[in-house]
Amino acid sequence: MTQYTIALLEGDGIGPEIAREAVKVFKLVEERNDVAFDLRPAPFGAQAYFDCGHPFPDETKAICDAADAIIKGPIGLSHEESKKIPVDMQPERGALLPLRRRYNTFANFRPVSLPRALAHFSPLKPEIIGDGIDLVMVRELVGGLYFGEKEVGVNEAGLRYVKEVLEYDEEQIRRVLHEALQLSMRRKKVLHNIHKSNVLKSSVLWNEVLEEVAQEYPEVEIRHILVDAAATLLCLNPGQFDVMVMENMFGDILSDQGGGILGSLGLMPSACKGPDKSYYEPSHGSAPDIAGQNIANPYSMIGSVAMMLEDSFGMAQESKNVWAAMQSVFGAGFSTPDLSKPGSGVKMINTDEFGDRVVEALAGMPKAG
């Protein structure tokens, strides 16, 4: 039997609720396969700061260091609660960015998938959605503006100022481009390169490195598109995209727009890949306004489990089964109140019930050979 150790960072807000549904899936996958998961919970995020004095405590670092992979829930509290935490200890700065830096998770993969069973969630017109949307955004995750040098102060004129540096070297660019091109080879062999080279020198270097790296993938068609045009076309014609690659801030913005065309970030899991280990997380926030109400949909958290099964543990068929099980629940006409309104023609169930129905559907699927 193969054994894996998984750090389980439940996070804040609705994090513990949707994490419980992910655990149900892990347990069933164990029963269906010759595998054992050692799930090790650890505090992480805003609540960790209040409980432990730090949003990424040393005990959590030790658990993550020892794990084969990490799954984390959303982090952050309400605006008022967040103001009680020192700026540098707020969960994004004090926990999330250090997590990425610690494990050098340089490549973020966010699938934007809208099969027919989910099409009714999208605000886009049916003629734009067509047969569905199926693309993956690949985002560089540990460089650029978010990780550059930062300075605040008062200048000689007595005016407050801020300076934040956008910095990349060619190796940081090259390695994420390889990931995107390799994914393109496994899919439709088309890569959209998202840039802003008409303004930013960082994009000029990005494109130069892509031209070099692309020579190793002659079968992949490279299509260059400015980031503002890409934002427009994601709404007007998302079906033209398959794999999109971009730097950190562009990826942050466009991947959230990807959630918008699906109808919710609650339908968007993600994987953050490093050279030694990866972590997996929902793309949405912690939704403190609905925490504890058992109405949050666990789709993105369970989808993150599916991505982990394939990418970290090589269980591609069982990953597909988990995706199919989740989508079958929507396909049967069920939804949770956070995604659908009364009168929308769907049958309302709560967080627990959604997870139970996913597990029931998965249990009825053929096991991997």
Given for the second form:
Amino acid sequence: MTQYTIALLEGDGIGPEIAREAVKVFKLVEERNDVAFDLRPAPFGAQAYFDCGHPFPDETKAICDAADAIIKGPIGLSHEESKKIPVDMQPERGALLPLRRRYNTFANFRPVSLPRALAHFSPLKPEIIGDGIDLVMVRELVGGLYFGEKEVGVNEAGLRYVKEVLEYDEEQIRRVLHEALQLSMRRKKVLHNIHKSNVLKSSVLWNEVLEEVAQEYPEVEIRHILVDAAATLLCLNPGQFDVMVMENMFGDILSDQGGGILGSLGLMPSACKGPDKSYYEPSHGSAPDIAGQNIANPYSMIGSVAMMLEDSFGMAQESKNVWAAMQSVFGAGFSTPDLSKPGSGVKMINTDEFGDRVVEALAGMPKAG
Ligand code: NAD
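Could you drop in the structure for the form predicted together with ligand NAD? We only have the form predicted on its own so far.
Then the entire complex follows, led off by the chain already shown.
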């Protein structure tokens, strides 16, 4: 039997609620396969700061260091509640970015997917959705503005100022482009390069490096789109995209728009790949507006489990089964309230019932050979 150790960082807000459903899936996957998951819960985020004095405590670092992979729920507080934590200890700055830096998780894969049959979940018209939405955003995750030097102070004119540096070297760009090009080779061999080279020098370098790297993938057609235009085209014609690659901040913003065109951020899982270790997390935040009500959509968290099964543990078939189990719950007419639009005929279920139905559907599927 193969054994894997998984650090389980439930996070804040809806994190523990959707993590519970992910754990149900891990347990069933264990039962169905010759595999054992040693799930090691560890504090991370705002609650960790209140309980342990740090949003990424040393004990959590040790658990993550020892794990084969990490699954992480969303972290963070509402705008008002965040003020209870010193700026540098707030969950993104104090925990999330340090996690990414620690494991150098440079490539973030964010699938944006909605089959045609579920077009009613989307705010877009069915004729715009066409055959469905099926694209992957590849976001550079450890460089750019989010990781650059920061300076705050008062300038000579007596005015408060801030300076944040957007920095990339060619190797940081090259490695994420390789990931995106390799993914394009496994898909439709079309890569949309999202940039802002009409204004930003960082995009000029990005595009130069892409020209060099792309020579190693002559079969992949590269299409260049300015990030602002890409935002519009995602709404007007999402079907034209297959793999999209972009730097850190563009990816942060555009991938939330990805959730928007699907109908909910609850449909957005992700994988964050590093050279030695990967971690998996929903793309969305801790949703303080719905926390504690058992109404969050756990698809994003269970989808992150499916990505882990395939990418970290090579369990491609069982991963497909998990995706199919979730789709079957939607296919049977159920969804959590974020996707239950009045008059759409969707039957509303809670977070835990969604998880139970996924597990029931998975249990009924043939086991991987
Ligand atoms: P959010 O992503 O938490 O929520 C935006 C909207 O989407 C809300 O209406 C929320 O209810 C809804 N939503 C999100 N996930 C959902 C789900 N699974 N099911 C149903 N509805 C869902 O964004 P926000 O409110 O701007 O941020 C809240 C906190 O999360 C902030 O502290 C922010 O910094 C943090 N955050 C963390 C991460 C992360 O952990 N990677 C990412 C983004 C934001």
